[in-house]
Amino acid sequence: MIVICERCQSRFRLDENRIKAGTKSFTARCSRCRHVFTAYRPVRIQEIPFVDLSAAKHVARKGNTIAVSNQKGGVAKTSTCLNLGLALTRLGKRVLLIDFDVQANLSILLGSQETTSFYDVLQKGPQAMAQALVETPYPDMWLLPASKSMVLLNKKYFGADDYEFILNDRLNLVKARFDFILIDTPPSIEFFTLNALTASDHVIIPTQCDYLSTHGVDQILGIIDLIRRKTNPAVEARILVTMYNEEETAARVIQAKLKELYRGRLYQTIVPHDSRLREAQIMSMPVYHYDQQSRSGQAYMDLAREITESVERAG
């Protein structure tokens, strides 16, 4: 069997007889990058039913497909995806949100959990992609939901030829309908994150101003460098400071360190620590709809303007 390191994507051939009979998963260590990860006895890898693989690999970039990603959880990835999406609609943009995380937090916030997901899209013909998009309660904002069945994608297709291009292949069927596509990713490197980064023009890396969060930034930047070399040479990344408390000395120090370490790669917008944002999550709504005067809601509007202006300049 072939084992693929989830960090560096190195492939190794492993004698299945070394795995205890009946064991579905086991711990492996990559001999190149030394990363320890959980590997799975493979379900027979299936051939991917691409619509147009050539277009998926060479699609013209417009700058409007954005992944929200960080290998550390709790840094406001899902909140950023939802609230930035709403802010873009308020600027007159049509937005598609893609929940590409098995936990389906974005789908839960939008009331669309346990519905059709990307897994179902791949089991049907090309027309299934458009049919799977759900209209949200907010004008001009659509959602491709996630569900628990998406875990099967990793088992069926991870390691198949050109598996990193499968999301972009299906997105090409609907891209023309939207001004922006935002992809919420899980806090791990596997099928979902690799597909999202391959399909994206830009990556937003949300991070808090704490010591451990900066390590998550380094990890995702390393993965993005790998993606540039292997599948998507044009992808760019910028860092978004979230949940920032300017009254904390440690937060101010780390924010200054981030600006020094990643000069020119931070968004000007900073999303402040805001109790209204947590309250809005409890109510399952974007913070701007919960409180139009909220500081975080205003910050996401500023971020939306910053992003649209950048895309317009590049175009």
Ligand SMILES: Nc1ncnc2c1ncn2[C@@H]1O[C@H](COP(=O)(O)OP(=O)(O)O)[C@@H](O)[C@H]1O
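Positions refer to the first chain, counted from 1. In this text, rigid core is short for the largest set of C-alphas that superpose within 1.5 Å between two forms. Here the structure is a predicted model, which means the values were calculated and not measured. First, how it differs from the form predicted in complex with this ligand.
- Taking the rigid core as fixed, one finds a CA shift for Gln9 of 2 Å or more between the two forms.
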The other form holds:
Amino acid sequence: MIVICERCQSRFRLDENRIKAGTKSFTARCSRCRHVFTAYRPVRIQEIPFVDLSAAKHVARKGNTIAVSNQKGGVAKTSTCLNLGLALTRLGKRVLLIDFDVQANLSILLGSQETTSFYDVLQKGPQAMAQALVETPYPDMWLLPASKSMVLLNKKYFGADDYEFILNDRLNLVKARFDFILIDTPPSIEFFTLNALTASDHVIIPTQCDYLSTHGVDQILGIIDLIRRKTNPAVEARILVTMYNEEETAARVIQAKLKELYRGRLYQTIVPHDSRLREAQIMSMPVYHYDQQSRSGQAYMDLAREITESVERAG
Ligand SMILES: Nc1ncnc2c1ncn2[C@@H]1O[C@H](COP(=O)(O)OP(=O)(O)O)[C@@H](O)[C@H]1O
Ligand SMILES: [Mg+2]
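Return the structure block for the form predicted in complex with this ligand; the form predicted on its own was the one displayed.
Every component of the complex follows; first up is the chain already shown.
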């Protein structure tokens, strides 16, 4: 199993036979920074209640589960989930948003007070997944909220056999109810992002046009390649330029560079930098509801059309 130091994040391989049989947690000391912490034995997937994982791997996909992912923080992952989700409902689609980030920013923006999250879903039987989905203030938009206890998922399951399929497996129980499922992911990789990428048909990689952006895009594309070889051969990724300021020379230069480097892998839609979106977030609102004419609200509508058209073409 893999043990991760909770202070310096160093990873160590540990022979599970060295841990006393029957113990779920144990005290570990990091050989790099000497920090002493509680580590958890990964739960075998078969021990999670009532789910036939072998079946989950073969469930037919509808091409509508989309992870929004980039290891870089602050690139508009959460804003894209919320505003694209809302735009899809305006096109008549039923949308489920999954807040798969312990920071729970998406849940906060949607005013969710729920404490039930994917962590609680895994402690109960399969019916718990449908029960954990909450209605949002917006018609046809549902949310699986995040909670602080989700931090334990990484500790409990990361490194267990087939742990990357846990979300995929539970999503299959509710997929038929939705036209689109959008998964918001944290900047780190580990349990959450690997599960989200394994459960998805598409990945949106939001990026700003700044100096380090191509580096972040390269990193996540590398991880998606790994996922394609390991757990999800059909997953596809596209890059979404966000917070674009066409008046900035640097932004124009980097956008041209991104187009050249990732030819054919960029969405045509570009989301402009828009103070209306920030204002909308203060009011905990999708920007389209705050100001229908806003440039970012219109851009997310364009993105929703681009995505639905490409899914319909592929189907
Ligand atoms: N199109 C935009 N125009 C202006 N500000 C934006 C836009 N998109 C996102 N932001 C702001 O950028 C910040 C980071 O966005 P967020 O969605 O939280 O990123 P991430 O989830 O990748 O960390 C937030 O303060 C958000 O309001
Ligand atoms: Mg976020």
